[in-house]
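The chain below stands alone and is given as structure tokens, in the form predicted on its own.
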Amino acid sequence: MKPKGIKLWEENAVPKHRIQWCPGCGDFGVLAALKQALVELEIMPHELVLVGGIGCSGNIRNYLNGNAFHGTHGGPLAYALGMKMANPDLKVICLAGDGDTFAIGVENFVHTCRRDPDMVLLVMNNGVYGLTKGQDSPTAGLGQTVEVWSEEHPPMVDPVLLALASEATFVAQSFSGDVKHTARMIVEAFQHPGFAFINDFSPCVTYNKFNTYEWFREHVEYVPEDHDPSDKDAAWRLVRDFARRGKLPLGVIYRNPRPRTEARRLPVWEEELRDVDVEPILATFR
């Protein structure tokens, strides 16, 4: 750990803005790993862009120094999309939460697995929309059995699985009370070449009574060594594997990043700003 680093990612954010998550939210373990891992990376502020939708998960983006755009319920994937076509040298990274991303936002989540743009999402995902009293998100359920369903509260949506179905090439798995294989599992996304996906089990210690950081000790368990995450196949049969058992596995359950031509679309931003007059708009900022 380089304590420089860690000060670096705090300066004009933590003095400006009060932490306003509840005590012991799984969400503060997430902020801790993004930073330990931006710090390993090496990435500066400027370098980096944190996109958050609406949501106490979108809140992260104003606890960390840096770019940060802060958007509509389901938008984070679409606007960090606009934003990764403007400046292809920014590293982009959506901060959202599973209500953001597998309700409104699930169409944007489909087509940008599909596309592999090279931005990174990380879900904290924790069945319930926390900031709006805890009502059922599309993951509630998790681990739960039921016996007769109904048109309010329907299967959940297994992220993971919704992934690998849209062709996402980099799918991994991580829960907050780990911090340090949270952070792993974001350097690892950071590095894979194209769209990556962290589905992190961030405890909601208010609404969710069930999904607690107890019930997930029980039942995560790390992907095991022989595992070979390029293989498609194998990444179902894990998930599977898992599923029968009771058992949720955390890492990298599918990494294969797919051959492509250079998207023709970037770079744009140097040709259609070459004669355009920023002085007067960065006065403004002076």
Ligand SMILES: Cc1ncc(C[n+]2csc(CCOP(=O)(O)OP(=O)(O)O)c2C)c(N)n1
Second form
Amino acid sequence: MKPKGIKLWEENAVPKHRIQWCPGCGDFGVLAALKQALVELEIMPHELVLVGGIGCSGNIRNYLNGNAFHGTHGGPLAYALGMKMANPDLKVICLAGDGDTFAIGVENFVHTCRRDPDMVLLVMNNGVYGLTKGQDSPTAGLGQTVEVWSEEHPPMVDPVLLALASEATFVAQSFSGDVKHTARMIVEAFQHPGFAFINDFSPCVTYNKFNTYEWFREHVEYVPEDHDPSDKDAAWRLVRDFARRGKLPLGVIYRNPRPRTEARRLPVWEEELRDVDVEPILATFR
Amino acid sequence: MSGQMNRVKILVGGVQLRDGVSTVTEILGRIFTRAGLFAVAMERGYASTIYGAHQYDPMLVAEEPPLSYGDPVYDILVALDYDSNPDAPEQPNRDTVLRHGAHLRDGGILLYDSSTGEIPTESLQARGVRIFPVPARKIALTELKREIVKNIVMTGALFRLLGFDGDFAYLRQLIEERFGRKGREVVELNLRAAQRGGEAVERVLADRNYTLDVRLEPRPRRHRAVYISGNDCLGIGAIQGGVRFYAGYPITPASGILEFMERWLPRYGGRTLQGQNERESIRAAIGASLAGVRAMVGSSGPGISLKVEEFGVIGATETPVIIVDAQRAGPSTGMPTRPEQGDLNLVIGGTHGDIPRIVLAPSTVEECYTLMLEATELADKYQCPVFFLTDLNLSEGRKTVPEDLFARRPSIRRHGVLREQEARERPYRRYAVTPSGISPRVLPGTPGAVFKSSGVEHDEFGFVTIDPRKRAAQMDKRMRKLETYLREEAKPPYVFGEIRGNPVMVGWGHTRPVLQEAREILLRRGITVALVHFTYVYPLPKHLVEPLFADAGPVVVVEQNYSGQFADLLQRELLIRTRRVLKYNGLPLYPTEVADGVQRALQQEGAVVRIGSEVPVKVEVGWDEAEGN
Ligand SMILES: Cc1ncc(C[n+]2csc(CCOP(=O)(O)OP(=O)(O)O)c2C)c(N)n1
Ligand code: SF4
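Show the form predicted in complex with this ligand, please, because up to now only the form predicted on its own has appeared in this conversation.
Next comes the full complex, and the chain you just saw is listed first.
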């Protein structure tokens, strides 16, 4: 059975006119890219779980078809980890904000990179807490020159560097103003056998008046063709080189799957749980 | 109780991580169990895993299953301590004796390692205690050339004192199973060690003209038994109950569950995750449960506190998770290796807003198994958090349990999980409003249905809403599950004795055996009391409980916490007044002190009797057990 294209992804979803994002919000671009990618990947909605973070961004889970889960702020990666451990056949994507992922949920980000479950994380990075009205997030200050720092206003976290340092196996960057490229990154992320992280620049038109679409357009630049993403040193070099030039690389920065142990779906149904013999356990207590 | 046949209470003490206290009691427990006796070693006296603290392990052995572990009155004290530096001002080899000598019954037996010198025992001898200095470590080091066998020397000595396993047949078998792989020599060395211990006792008997009046005789029985802890029993219950995902973060006294699950779950097709923190653990369990697997987490107070935000997620998203809380003394890090029943308020109240939840508290090691089977079903059926409250003693304490307990192989029923066919029948609504409050689930991956699940208030489809009617309908639906539960599932409390017109002792969770024994003590004193004991703790089955208390005398709630958390619940739910007997000094409840406490509480309306806090506890050694863990 083939998906019926984009329309399929508009069923079981909040109707378009009820979407609660500010007009022009970068998250719209991600939504469009996501649908395109899912069509291209020929994933069926029932196979997919969208795990939303808490924030404007996390609401995306209800704006398209597919199973969805939404729990606590900072929790998506850990819920998704359990889902994938329980059923490796599921297609799981976490969709969260930069506050959710790098502030309250940073503990999960670091360890999920290490654990490398076969799933995708797309962070809609806008440098602010959108839903709570524009406070600084850990990625606040992108591209701004700051003379002095304080405890209240520390330097920003670079998600790509954090991912590389945390042993992520797939690190990519996209810009929701470029829907086609973002869709490409999502496709490649799903195809990666392991944890695939996409840092998507997704402008908050309401609260981030510095990192606007125009600003991003001036600063993004595609990863050069000759970059070897399987080379970690090359990845570090690339990031450093772009930073020196004040540019933001778009594309796959690092991709190097790790050998993984095989995993199967855990027993769920009556017939899989019947006739359990605990004799071997009892034998150890005699 | 001098000289009772086939009933002995032993305390083994020594320096933690050095003397092998639990190695000795583990050997004893297994051998006594194999010999058809019943060993109960529920009170584990240890500090966090730090070298050098005092550790002790009391064990009651009897030919019939004892009601409880009994009072802290010992027939035999086995002191494994020795001095590593004989010039130090504090002598560790007196620790066990100093701390527990007062609890040795008149005419009891002290067996101690005299390798680094004899210790003063005049005051014990004055009470008729027979003293057996055995230089176990010296024998091990000089004669047998292996220090490690010193504990077998002491075991051999103890067996001789008990007139038990004279030919070391039981011991030989256990040693062969344990060390057989290392070769005959190791087995023979151990047996020689046991023999040397026996001989050392013979010598003392001859020198001092002692006679022995305690004796343990094997009682081979037809059915096999295991010597097992509450943690292990609940682990077996979980596996039989279909749990195939477990997540935990190391914490005393729940770590044993994590270790059990890491070892066994994969063999039954499951997985165990050591979370990077408490929240990752419970969130992963929620995720696994969402994917359809019966999922469980375990922790203790500090970890449970960190999981509280997920209680709400579980409740609101209706994703079943079993949460084991192996309680220890709080608040904060509290006393990590001491028992308490202080988390009741946390598990019945933890979360903002209201969620349906079920709290079960097993009252014995056996119930850790049987009640866990129930917990797995209840979680699946009611799609809510099911809390399983043990405590340090129940979790880590060990006991002889006949194996027929595990013989019944429960068949698992998946409740309300739609398969493809059913899911396709109508547009699927994850949070359909139903009379029972229970809405059918579909698992992700089921063709024909898609769900939206959310901790944000939602409509029947799972979409976000703040519509007042939809909100009320969903809240009502969720909470209605508890009415269904109370109607269909909740069990009445245990009742012992006649309630009508009599004072009633009330307890909950792991204290039941002690309260039963306290009740018998009171009966012997001519005080008629009933005992009502709860294992289905929350929501309180009011319709079953209220009639019980209708014509009861004064109600005395006995529990191990400062405020009387269960007493508060009972008062609130039944609008009755309670008196309280409370203990929170880190020691387990003992039958006689409970009987005394209840007797005092009965003298006065509104009485609160605090066990162990009126009299300053005598500190016998200058420094105290370590912190941490
Ligand atoms: C425990 C907790 N603390 C605070 C909040 C309030 N809160 C909601 S969204 C949010 C930040 C969202 O920022 P981000 O993750 O960057 O997402 P965005 O809205 O920008 O897409 C906060 C702090 C919450 N829901 N839960
Ligand atoms: S506040 Fe910002 S992030 Fe939120 S919807 Fe509006 S533009 Fe988007």
